[in-house]
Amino acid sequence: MGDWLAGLPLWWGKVIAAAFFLGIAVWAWRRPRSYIYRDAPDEHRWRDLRVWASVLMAIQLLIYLAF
């Protein structure tokens, strides 16, 4: 069953992981604004969870690709 996986180059793992991290960032930005700011006392930019998710996914992606 895993024979086809052994034939793939190792960089495919990084491609799949990068696509996963980017997919999470895209998913976060597709959330409606009303959902993002639900129960927030104001709508300051620093409270936007989409920004935080994107920053964290970018950091994860850089760390993963570096090592």
The other form holds:
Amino acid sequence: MGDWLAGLPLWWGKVIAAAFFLGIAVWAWRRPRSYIYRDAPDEHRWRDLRVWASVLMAIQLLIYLAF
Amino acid sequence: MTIGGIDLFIVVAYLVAIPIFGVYFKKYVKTEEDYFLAGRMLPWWVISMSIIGTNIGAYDYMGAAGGAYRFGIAQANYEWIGALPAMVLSALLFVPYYWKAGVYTVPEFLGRRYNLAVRVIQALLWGLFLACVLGVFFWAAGLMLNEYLGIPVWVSLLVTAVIVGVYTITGGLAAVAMTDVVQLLVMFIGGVALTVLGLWTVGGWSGLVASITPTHPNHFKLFLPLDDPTIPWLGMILGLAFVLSPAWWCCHQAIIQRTLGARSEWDAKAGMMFAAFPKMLIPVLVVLPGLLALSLNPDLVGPDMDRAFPWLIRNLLPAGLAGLVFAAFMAALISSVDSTLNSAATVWTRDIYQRFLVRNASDRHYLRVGRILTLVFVLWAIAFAPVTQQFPGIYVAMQSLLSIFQGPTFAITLLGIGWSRATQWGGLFGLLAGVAISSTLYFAAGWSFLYVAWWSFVGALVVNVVVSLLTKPEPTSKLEGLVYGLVMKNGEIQDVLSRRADGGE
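For comparison with the form predicted alone, produce the structure of the form predicted together with the partner chain.
Zooming out: every chain and molecule, the one shown earlier first.
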């Protein structure tokens, strides 16, 4: 990789990772509700996969900020 | 080290119970679809547990614990940033399109989206990779049974073949997925028992940190500096998180096949998404033991670091628990072997036999061929297993081959689903150009596979876009149900897909 990359500080990694997790969560919420629930037996809140995705990414965010 | 008494009883009971449980599902197999896709009846929770059972093998225990011993919790990147975002992406973008297309394999989907050449390249890659990996897995199982039960290696190979073969040949994906559920539970019970006992021994988390940090200051940091030769943080993000991980979770035949057997589109998506929750806990089973071994015995050096996990079993566990952890170890291995076996048979039956040798035969014919091929792969694995020991480079070579294809494969799959303008020639030349780039960077320039993956992905993406724009667009009728935008905007296409998914077309 280019020499200019060698100068990137370590905390950039945390920033990029945090943006990545947030980006995935936001992208998930931009999926239409009908698309998320298609074929589901009912539309209970717990079946909303966007919520699952948000919980996953939130936990990841906390872990990567902590370590 | 051989085990006896209560440990031996636990292991033997486990090894006998698994095939009996698996064979129960034979009665549900009447057609090819029943055999390869579990009759499209799998609920989301079975899919998710089977995915993780398939994903975690005995090599992960050994390799990840050894990696944690060397590099610390940075090893957990492979389970976290190197998996979870990609699983969300796979669940919400890729899996619904595979499922709705009604295909059995990922190469079949790519063949439908692009052309036959792309399908053949992908099918041969997966067919060869899965077949070779089977030999490696069988040899690992043989060695483990040999070391812990004290039986000769060739007997161990036969025992493994009987245990896995019996239910995989008869019950197909349903038996594989249901036994994976049990195996994952065994893996977690054994792994958690080991970790809890280890943490208690070293004085809890604070004791673990205090004992390691003075000599290894970076062992509790997830990102390592850019000058780290093995896992620099930028390589982890660009190569692993952005390319290799999505390529694995969105395009790996053995992983995706479980979702294709889902009873509904929602179950397919939820199965992949929910798998991310147990996946998040995997470092507790495979990374923490490496750190515990380092805390208790910091004197392992060189290749011995990869024996951190067996060292922990041997020196930490009391009678009873050793058998349980060994059973967990075997569960990890067997759940990977059965899935690989089933997926290898699926690819060779659907993409090679059914496409090129015997077309339009009866459903029962392909069911019989699938079972025969599964048996052939069991026999092949027994014969090939000792060869992998004589040529240890085979496994590394197969992994390298896969990593060379992963970036380009992910690039064309992403564009194939996400961009309707991508043409068959864009896909083919993108794939070939990406493979050329990765081969050059890997073999000629000697780059790290993390950076190779990134640049081959970018190269394949650019070539696909350029060639696609220079060639004639694909007709909409060919793209129906295969491209994100078309389905999202067109209710008529959604109806077609629903009928196709129900077996109507």
